[in-house]
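Presented below, as structure tokens, is a lone chain in the form predicted on its own.
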Amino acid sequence: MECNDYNITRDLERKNLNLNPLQRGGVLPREAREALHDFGDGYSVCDYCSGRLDEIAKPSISGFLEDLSKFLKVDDVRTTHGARESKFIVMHSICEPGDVIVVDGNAHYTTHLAAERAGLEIIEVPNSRYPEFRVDMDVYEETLKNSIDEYGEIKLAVLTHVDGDYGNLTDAKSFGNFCNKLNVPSLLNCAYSMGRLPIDANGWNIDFVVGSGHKSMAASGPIGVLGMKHEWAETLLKRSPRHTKKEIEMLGCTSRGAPIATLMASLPHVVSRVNNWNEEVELSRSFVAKLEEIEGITQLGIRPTNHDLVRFDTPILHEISKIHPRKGFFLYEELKSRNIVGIKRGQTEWFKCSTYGMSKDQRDYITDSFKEIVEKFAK
């Protein structure tokens, strides 16, 4: 048979500035690029497996994964194939069909069916709505503690550390704490904040973090990243009476090869970075304020912003795709004529974007660009 052409090319050049929010976190440094290109092979990892994935000792996974557990102070870690399916295992292993789970009001769509998976309620935690859509420590504990009174026993609460809508970055410390004190089991989903600040599990009482290699920790998906306490370990890390090596909630072993050879790779790097996260946030701010100089451009979710990851409403544009010629592509084509990518195409009512990573200089040739289009075409 002759195949189709896949058309396996990718239209983004390097001199391009990319702000699509799910790419500026997982950007290859040069170590995780020739790491990709020794072991894009299958199963390159496991020349040396003797049946253990985490066990391997060249290269050296075992060790990688006992100076991922110290990053992030967590007790065990294990790889996954992304972060929706960490939230699966947690709620497979420790939840029944029928059981009850809570979760904040901005959780990725992906929580919602890693737990309809695994055939669980769930209560959701209002947010505030327009403008800042905030998750409220205060009302999330009374939530949590009227459906305990409800329904008895809540399996699992479930927040969102930094959502990928707004930006909003949640107090994950205060959560752990009223969970613990309520008896309830925490998972924090770190997708967006492992890899791009620090994460403290055990000093936030966290049972459970989750975190995703391709978004935010410079890896080649997918791959995701699951830590636990101690004392969930031999539940979720429970091996097969059949396959004695083989943890069951694993299904043996997880993510091999290029994903987990480019996470290795780079953890130096993300453990470098992490230190920055203050001037991210800083320069974070200053785009925006830059960005909100031009009349009918505002920044939703929590002010001043405390992440890369932020939405804009844009009336403006909106306004001026209605006039356009191209309509709602308009400001994707000037933008890329520009050389910058990431926003959706045909979208200008809105939009979200991260300049994760990005120089001051690159920030403000975005934010001029944007002037210059509006001043462009804007009557």
Given for the second form:
Protein chains: 2
Amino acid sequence: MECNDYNITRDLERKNLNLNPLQRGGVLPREAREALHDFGDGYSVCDYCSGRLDEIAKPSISGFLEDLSKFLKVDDVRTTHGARESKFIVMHSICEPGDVIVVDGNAHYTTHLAAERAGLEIIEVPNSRYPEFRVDMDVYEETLKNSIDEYGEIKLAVLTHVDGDYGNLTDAKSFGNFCNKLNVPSLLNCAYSMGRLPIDANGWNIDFVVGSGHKSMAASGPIGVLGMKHEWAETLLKRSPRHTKKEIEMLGCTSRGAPIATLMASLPHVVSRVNNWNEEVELSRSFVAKLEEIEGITQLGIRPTNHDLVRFDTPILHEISKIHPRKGFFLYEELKSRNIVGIKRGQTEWFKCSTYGMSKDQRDYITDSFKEIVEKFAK
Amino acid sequence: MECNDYNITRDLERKNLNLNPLQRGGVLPREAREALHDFGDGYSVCDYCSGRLDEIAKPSISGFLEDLSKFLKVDDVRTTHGARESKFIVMHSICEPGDVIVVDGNAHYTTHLAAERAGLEIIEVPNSRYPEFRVDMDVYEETLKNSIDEYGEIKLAVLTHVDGDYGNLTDAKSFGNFCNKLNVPSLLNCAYSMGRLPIDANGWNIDFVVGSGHKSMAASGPIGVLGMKHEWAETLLKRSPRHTKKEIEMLGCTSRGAPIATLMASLPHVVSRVNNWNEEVELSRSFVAKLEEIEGITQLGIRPTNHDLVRFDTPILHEISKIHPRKGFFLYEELKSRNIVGIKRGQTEWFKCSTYGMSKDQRDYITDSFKEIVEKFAK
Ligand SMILES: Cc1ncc(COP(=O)(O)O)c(C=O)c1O
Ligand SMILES: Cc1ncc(COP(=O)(O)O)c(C=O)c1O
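Right, the form predicted on its own is done; let's see the coordinates for the form predicted together with another copy of the chain.
Let us now look at the entire complex, which starts with that chain.
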């Protein structure tokens, strides 16, 4: 048979400044590119396996997991295929179909899908609505208490540490503590935080932390992280009665290939970048301040921002789209001609973006470009 | 914190002839190495996503899935994280905990784990035992009928197309047909066949076919394939009521990174190598014949073999290990010194191996090396 041409090339990231928040934390550092090259083939990490992925000594997956658990301050840790797969593992192993869980109102769609796949009912904690969309811990605690009153038992409480819509950072420690007090297992979704900012699972009293290697840990996708308090290991990491080395929820082995090699190679880089998180937030804030110098561009979410992912209301861009011959496409095209990408084609009323990891000059080039575009077209 | 040294290098495949059957079908061709390079970063395939991984147009995942379904002669197809994850998706979506399924006696441990994770009971079809370990379709059909009599309903019948212990090829067409007649959904595990030999899912009347990209389709792991008759799509690919584009069992998106780019890049190569399968089997048979020239080495499983994975009883090597100063390690070390790897350290009573994709000269070098080693040490 003749195959279609799949157009399998990508130079978007090499040739442009990419504002897509999804892509900023997954860019591979040099060490990870080398690992990708060495571990490209099939089951490359399995050469010296004697039955347990997490115990492989060459490359030292066991040594890596030890470091990872220290880094996250968590008792036990495994790699999975992604944050969503980690969430599903938790829900599938500690809940029964029909059970009720509580989830914050800024949860990622994958939290909802994991719950739907596990047959669970979701109670939602409302956010504070426009313009902050904040998830308040008082509101969460109250919703959780009411849910316990109503349903008798709540099997899991999920909090998005940093959400993907507004980049709002939530109060994990308060969450961990009231969940613990109310005897409800807590899951913190760190897809947008683990690998960007410090995680202290035990310090925050969190039962389960999940992370995303390709989203925030400079790894090649798909790969996720699942950390847990030791008391959960017996349930989540239960072994097969028939194949006694193999963990059932992991289907024996999870990330058996290049992604785990890149996650491992990136860990030292990630550990060190997390130490510079405050500077990153400063850069993000000054990026926001500069964009907001344009009249008709306003940051939504908590102010000042505590994250690199920021969302803007951009009525001025929408105004321009109404009079511009290229309509809603003008913004994408003007940015593209300046080698800036990552804002969806046709979108002008609002956008979210991230400049994570960019230099100050690159960020200034981006804000200057926005200014130039608005000046060029605004009446 | 200081990270451990994880020793993240691999030149095993580059510098040696690797007999490990797990590794032979996952070696990347040049095109896939290029895709790996281009799509190394994080969520690299997601630049132009508008909500559905399987519908992405750049790179053309949609065009690829169209070709893949033609290649497998199956109605609908998705990528997953591996053969085991595909099996779990099928079991989780069409069975309920407590249901009974029938599985062949040569099933891979991941079939058992997928069933255990889904809470299913397994009835096993015995194989024919030493020396062939054949799974006969008459025996399968009888076991299936008896199980229906005993349990009322059998929710799924699983057959390993080519097993990982003996490389026995089973009769998929006969299996598909009697399952259909008995009204039991059939799943064919093609982890060791899809990408090596032709698959004709619809021609064989099979409900579900699963494959492994890193095992047999020249892809970087982890990535799997799940094909199904169209009548199952509504159940398996059910969309979320809340996020109406997203398929629940896929948790929205599965292989969101480099592995799918390599699988796509490799497909034309894989399509063409499957056409040469008969030659591959001939080469495997002559490899077996040459090794069997050594007294005390005998192939197990169906003879002549129909696959590149072959298992040998090797009493002569075990005899040598009893008198050799390096004991059971002698074989590994002698082979290693000849740049031949992939047989476990310490193993001498039997081994399985594959020379898939090697040239005739390379295969001859390997059989000659075994002869040399045996001659050197046998009394
Ligand atoms: C908050 C949040 N959680 C989870 C995910 C999903 O991560 P993964 O691809 O690792 O499942 C995302 C991805 O966008 C996210 O933003
Ligand atoms: C017969 C068979 N099925 C399934 C698997 C697992 O494949 P995957 O890693 O894609 O889950 C293997 C791997 O060894 C196998 O030999």
